[in-house]
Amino acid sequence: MNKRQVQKQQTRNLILQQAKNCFISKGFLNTTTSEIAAECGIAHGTLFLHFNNKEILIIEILDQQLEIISLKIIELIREAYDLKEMLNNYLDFIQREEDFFHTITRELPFYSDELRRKIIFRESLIRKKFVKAIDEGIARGNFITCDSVMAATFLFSTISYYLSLKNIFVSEGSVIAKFKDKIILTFLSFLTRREDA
């Protein structure tokens, strides 16, 4: 790469990083491209040399972040010994990136179809790992016979519920830290509860 290409790539990376920070702070929907350009210290037109519009910028940031996040989560899940540890690792990671996830879950209904599809696709890769772990637990007799896809859906819906309504449940700090133990305990109790108990 020549000096001009390196400089162009550095500007592009700066835009992506500053846009992510702005989006976490104000939300994807409420952040303007002029605010992002100002944060980067570049002309508004320069931003459009790299990204034709805000939607393309949002899609690239989300796709980039979700790919990184899903790979990290899949790695954490792979290292887990059992479903409880897997869920614990997953919630720890969500907590570390909580502001990002909070923004996504809160605004998801308002995103374009393409943006929603990308987010749902990334989540489905992670969800499949949980479905597989539940199926393995059922096969070993550790869990009750149940619809593992539905069980994972309940789990992910619960997590999304707390993330999207974070401001209602906590005035400061982490909503995941507040409810993590209850989420794990409740989810595992559903999977292990016997009808004759």
The other form holds:
Number of protein chains: 2
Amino acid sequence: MNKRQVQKQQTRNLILQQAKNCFISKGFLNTTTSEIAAECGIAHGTLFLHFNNKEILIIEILDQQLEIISLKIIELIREAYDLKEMLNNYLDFIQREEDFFHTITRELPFYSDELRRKIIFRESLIRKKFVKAIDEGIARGNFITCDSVMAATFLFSTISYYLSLKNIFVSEGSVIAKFKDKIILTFLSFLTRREDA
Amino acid sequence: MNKRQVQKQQTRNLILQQAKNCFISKGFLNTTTSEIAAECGIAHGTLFLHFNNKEILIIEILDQQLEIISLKIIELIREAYDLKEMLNNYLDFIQREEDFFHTITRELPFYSDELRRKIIFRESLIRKKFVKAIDEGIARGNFITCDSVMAATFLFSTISYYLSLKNIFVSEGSVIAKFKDKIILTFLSFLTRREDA
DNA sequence: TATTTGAATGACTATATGGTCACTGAGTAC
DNA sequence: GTACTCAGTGACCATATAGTCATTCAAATA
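Please move on to the form predicted in complex with a further copy of the same chain, as the form predicted on its own is already shown.
What follows is the entire complex, opening with the chain shown before.
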């Protein structure tokens, strides 16, 4: 690569980096291309030299982030030895990247079909692990018999609910931190079969 | 009321009526004031003669609708003799007004604080009825002991989830109709204590 | 009938924002 | 060293949309 190509690559990376920061803190919908350019210290027009339009930029960043994040999550889940620990690891991770998840969850209903499909696909991979864990619990007789897919939907919906309306529940700090224990406890009490009492 | 006052009132009502239709079918955020005016067959400026700004118009309509709807729901719930029937009545009603609920649920995270507070408040009244029903079930020994508020959150989150992402689950028709039975069945199986099997 | 009132008009403004393009100047190729 | 290339520029454009205001004309009033 000659000087020019290196420079171009650097600018491209700079845009991706700054855009990611903007998107995470303000959301995809509320970040303007001018803002991103300003944040990078480049001209507004330069941005469109590297990315034909805003949507393409968003998709590239989202793809990148989703890939990284979903792999990490699946890794964390795999390390767990039961549903409780899986949930713990999962929620811990979401908490660490809460701004990102807050943005995605809140804006999801407004994304283009393509963007939505990408997000839902990644989530479905993670969700499958939970469904499998529930199925195993049922097979072992530890959990009540129920529709495991629907059970997972109850779980993921609840997490999404807290994430998307985060501002209602906490003025600052993490919603997930605040409700993690209760979510886990309640969900497990839903599933767990008790003979006693 | 003289002719002028009558005319003014009629125009005002016309705006409220048409704006409501627009808002329900397209959402509050995606409906423009010009559209509403066009739909009413009045000049754009006339709208601001009756409502100082868009937000005020939205709030008035939302207040109206929420009041009507939440009273009806509470009525329907009261008629039910157990949680299952409550849920059935509740979901039937949501299904009938699904466009409205779809819009509200999807856009909620983007509303102003005031708008959000109004919606959440109404929902909380309905939610309380369910919490109470769960508490009674627990007291009677029919339901497992659990955090009833959290249990209700799982329920309402799941309903919101299907409503807000409706387009993913059905290309046309009602999401609620599609998932109603499964939601009820799963939620009840979560709560119900079983000694058998 | 003459004067005042006020509902309604619609052209206009202000602002935001995604995207374009003619131009510049440093880097590259010969 | 000269001609060419292309990353970068920033003024500009198109569009959307909430909100304003001077003007109009029918209704109310005296």
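Numbering follows the first chain given and starts at 1. Computed from a predicted structure; not experimentally measured. Rigid core (definition): largest C-alpha set, two forms, superposition within 1.5 Å.
Asks: If we fit on the core, is the Cα of residue 10 displaced 2 Å or more between the two forms?
Replies: Indeed, residue 10 is displaced by 2 Å or more.
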